[in-house]
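What follows is one chain in structure tokens, specifically the form predicted alone.
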Amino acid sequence: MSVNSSWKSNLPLYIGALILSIIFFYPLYVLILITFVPAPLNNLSPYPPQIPPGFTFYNIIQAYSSLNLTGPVTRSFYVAMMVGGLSLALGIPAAYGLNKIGVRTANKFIIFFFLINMMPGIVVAIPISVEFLKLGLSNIYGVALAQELVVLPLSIFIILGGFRALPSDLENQARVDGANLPTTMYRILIPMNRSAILVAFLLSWMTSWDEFTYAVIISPVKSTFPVQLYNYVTRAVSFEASAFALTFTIPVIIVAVVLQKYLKSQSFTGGLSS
């Protein structure tokens, strides 16, 4: 097949990929427009101009000089690290255990774990938040535990896919050589499953970083970054808030791009192998 015929046959795929890329990146483009276009020019219409009529760093300078977001950003970072670490601490042994039972039974457990994510977040968040408030968990620890309910099923699913992709003879050979279960996990299974584990941590961290529902209900006073950013936007300081949001969105995008080589299809499909 010639190069031209191959290109023509894949043309609908390229067009679909282009359309999806525009849909996904357009909100970021609007955020950039609001951040770097002077505020008086943005105020001329209810929507930001699609072609920048001017350029300024004033919004960024004003954001860092007038908005107090250092505390919320720090709390969001701590919460995200706790959520990511806890997802591995619980997800690795859970995925290993599911890998040892029958595939059909394990798949039923996986589907059951995902049921919580099939319901609207607010439906689950309110009763959980009430119980957390009774326990005195109206802080970043309560937010982290609540967010863990969202990310843990996906973490188990991804890590399980990694374990299923490993040859079963590896663990058997390690047992023959005298290695116990902790040694086998630490020296063999976890290192060989590091791609899936890293993907699970990355997705858990990123989900926690911009999670809003649980954070605003459980800890509205000492809020995380998304909650405080929302508060500033509703107080008519949207330009400075957009500038601050952009500066903290770009590092997350860079991390995702750098680690995208670990986002392999096996990590997302192996968890429900037949």
Partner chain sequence: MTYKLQLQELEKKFGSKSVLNRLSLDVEEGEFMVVLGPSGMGKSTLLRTVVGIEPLDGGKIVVDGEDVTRLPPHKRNIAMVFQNYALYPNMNVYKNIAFPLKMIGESRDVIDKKVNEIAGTLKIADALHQNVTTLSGGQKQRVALARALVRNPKLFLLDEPLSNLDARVRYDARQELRKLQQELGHTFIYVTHDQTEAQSLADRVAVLHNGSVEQIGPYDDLYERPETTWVGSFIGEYPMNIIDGSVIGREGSQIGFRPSWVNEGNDGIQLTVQLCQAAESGFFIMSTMDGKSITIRVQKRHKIGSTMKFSLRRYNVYTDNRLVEEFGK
Second form
Amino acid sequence: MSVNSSWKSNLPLYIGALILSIIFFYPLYVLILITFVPAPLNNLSPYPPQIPPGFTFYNIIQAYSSLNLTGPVTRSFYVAMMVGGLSLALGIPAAYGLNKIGVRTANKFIIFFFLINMMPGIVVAIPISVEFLKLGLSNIYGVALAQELVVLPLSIFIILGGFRALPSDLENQARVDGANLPTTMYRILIPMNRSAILVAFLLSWMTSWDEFTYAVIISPVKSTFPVQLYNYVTRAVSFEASAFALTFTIPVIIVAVVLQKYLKSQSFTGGLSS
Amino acid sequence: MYYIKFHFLQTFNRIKDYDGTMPKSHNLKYIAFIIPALVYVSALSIFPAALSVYRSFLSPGGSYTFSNYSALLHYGLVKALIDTMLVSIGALILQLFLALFIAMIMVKPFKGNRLFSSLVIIPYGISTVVSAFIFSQIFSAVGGYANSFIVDLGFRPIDWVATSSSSLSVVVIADYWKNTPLVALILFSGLSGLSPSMYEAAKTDGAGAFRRFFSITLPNLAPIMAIALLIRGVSEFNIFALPLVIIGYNPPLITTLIYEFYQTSSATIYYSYAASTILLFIILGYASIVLWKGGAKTYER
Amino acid sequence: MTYKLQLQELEKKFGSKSVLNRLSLDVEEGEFMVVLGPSGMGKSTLLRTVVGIEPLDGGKIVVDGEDVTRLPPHKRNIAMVFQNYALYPNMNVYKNIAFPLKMIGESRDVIDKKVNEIAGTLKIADALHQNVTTLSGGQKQRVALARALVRNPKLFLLDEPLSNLDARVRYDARQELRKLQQELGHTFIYVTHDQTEAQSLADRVAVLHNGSVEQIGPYDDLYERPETTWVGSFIGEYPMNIIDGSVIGREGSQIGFRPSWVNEGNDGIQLTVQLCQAAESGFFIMSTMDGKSITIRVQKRHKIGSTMKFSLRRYNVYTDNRLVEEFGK
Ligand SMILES: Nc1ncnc2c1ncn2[C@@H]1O[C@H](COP(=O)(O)OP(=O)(O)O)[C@@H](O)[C@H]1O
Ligand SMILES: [Mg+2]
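Same protein, different state: after the form predicted alone, show the form predicted in complex with its partner chain.
Let us now look at the entire complex, which starts with that chain.
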């Protein structure tokens, strides 16, 4: 397909792109509207305006001062960090081992992990929640432990891709140079594979930040940001809630756009893309 | 997430032929490194799921019974399953349709491509609950942004949650936002794999844009679309946060039904175990077929 | 006599494919041993098993009289330079060379002293703080060598260390390597498929065939009296000519001769010239005899298609592909 630079011949393309852009931007626009349009204007008319009749930071200020936001956000942050950390703690050794045992055997394990991963969250979450209650884990630690289930297969797969891309002689060289396995891991393999590890961490982090099912079932009170947001929404404190939603959505959007490069470049092929 | 799973399936055959220079055959001691992860998913996934199945046959008193299942039938299990199926199919069709358009635009080299790609990928980063909240504002029972349009155009406003079918439609529509980007990425990767020479050949043969789409793009994309749809289907079937926020428990989908029983009382938890068991077997059966068929298909190619 | 390294009946299989097959080899202290063999013959596999990164299926590895077969690589104190040098891309040159010293817990001062010393010897002192990805092929090879030498191990294994260099650099590197080995008195085991390297570097050459050492000795010995027809046709710029013994009345045997072991004459064996190549030492005539190609060296140019005759000044006799007699030596 040649680069077609003339506007005219590309007109259908631009029209299509424009329509799709509108479809995909509109919900975000609504979020911005709810956040920045003065609440009374929205409240008074049952049919909220599509074009902002005014502009205010009041909703945001109100949200931050009246709602107790620091709790859920901090907890979400901790949980996301724990999930990211667990992904690495379990995923790096597993990926290392999978890279060693031969591709055919490794594939069987990966299929197993992904198959388990397809188990509906709610099916697993309810018995976990009942058991965790007995163990005193009906809190964010329990949530982190459960959310790890969602991201572990993917993390292993991404890190495995990184390991597969490394020349195996680097590890051998380190062994020959007198390093034992932990030292080789720490000094050679992990630094060499840091981009895959970083992507795995970020995706785990993002998934946890977004995760709702496990969070609401395992720790319905003193929970993470999505659960808190859900509570606010059901209690109809929408304007503050939306301000809240917008401000904490922005960083994650940035991460997503950054990760777009990886997603588009098909780098998640277990190190086997052409 | 599912995008990567898709890639896994796609590269199956390449992985199969992969021949590293390192010995990989008799290093089974390295399985020790995988054991923590295996133990983890077994303890937190397989064990609880098995527990769910086991308890679905218990009464709150601890005796064995089928009454949990018969109670489910009474409480509308079948309708919940059908509704879940309808939502899944509707959502998949809508997402596929939009994603195909997006992917076809994304592969074209034009000014603004990057901006376009970024714009359509943004929803992927938005929390499901936030997305659900936004759509609950758009499709409010009274008022809402969708009705603003309709009223501005001079029509009567619609009560979106008045009937079961309109409620489900709202869920289907709301679901496009967060999930279409991933489907689009999958199709994009499939489209970028098609060779331009095929199109050139078709062009010289005088095939118009429509002909080219139906005789080249679609058939070549079909296997990828099939895999993508089958895999996405699993997560559509498990859709939970979105219906919970937008339409609550009415009409119930299978997941919201489970959650409602879980929340109601310690006795109805046993109903949710039974419903969970049914959902589990549907999903696992479906997933096995996908992995088995999908894996076999890519092996053959 | 005690050996620096003794390999006893090494066995290695990949699946059903046997790569090392009861391979035995003894290496003396301070020796430059070249293991020569075509690609895919298991040379790299041999070094990997010796250094310990590839488990053996059988056999014994003895270093300085100590059985190391079951030791992990980092406890064997054997250095190895990999074919692609395997420099750590996340470290600069200095850190690469310092790595083995760090691993044995040397102090910073000692590390600094030793790294600078070896960098001086190998003429890479200027590049010490460069990123390894920016180095030329020759520099990379030196860094890899420096990293192997710096901790003073018992043995050095080198896996085709010069094969990635271009011709000119390779020639110089070869000379330097030999000089370095002689000065330091280290024991080197060097594997290659390149005979020129074997010829110019080795004290002794071990020819690898079908997973074991087919013949071992100084290069000239291998050239002059290959013990098997396979070694004969593998060693030398031109393979040794192997023809049926009946040509000179030795039924049931084969005779082998080098291109230069012939006299041109009016009688003897007749052949048709298919190719005539000029070289410094004369003209190489190529032809076929009983479907086998043969090459001889003569002093006169011959036209392609013409016939000529030659007699054998010298030849080896092989029965069942094994050397039984030498004639005219
Ligand atoms: N990890 C492995 N798995 C299977 N076969 C291997 C492996 N490593 C090497 N081989 C095979 O063993 C043979 C010897 O390989 P190698 O030692 O690399 O030969 P060389 O270094 O002499 O070229 C080759 O046929 C190669 O295909
Ligand atoms: Mg080799």
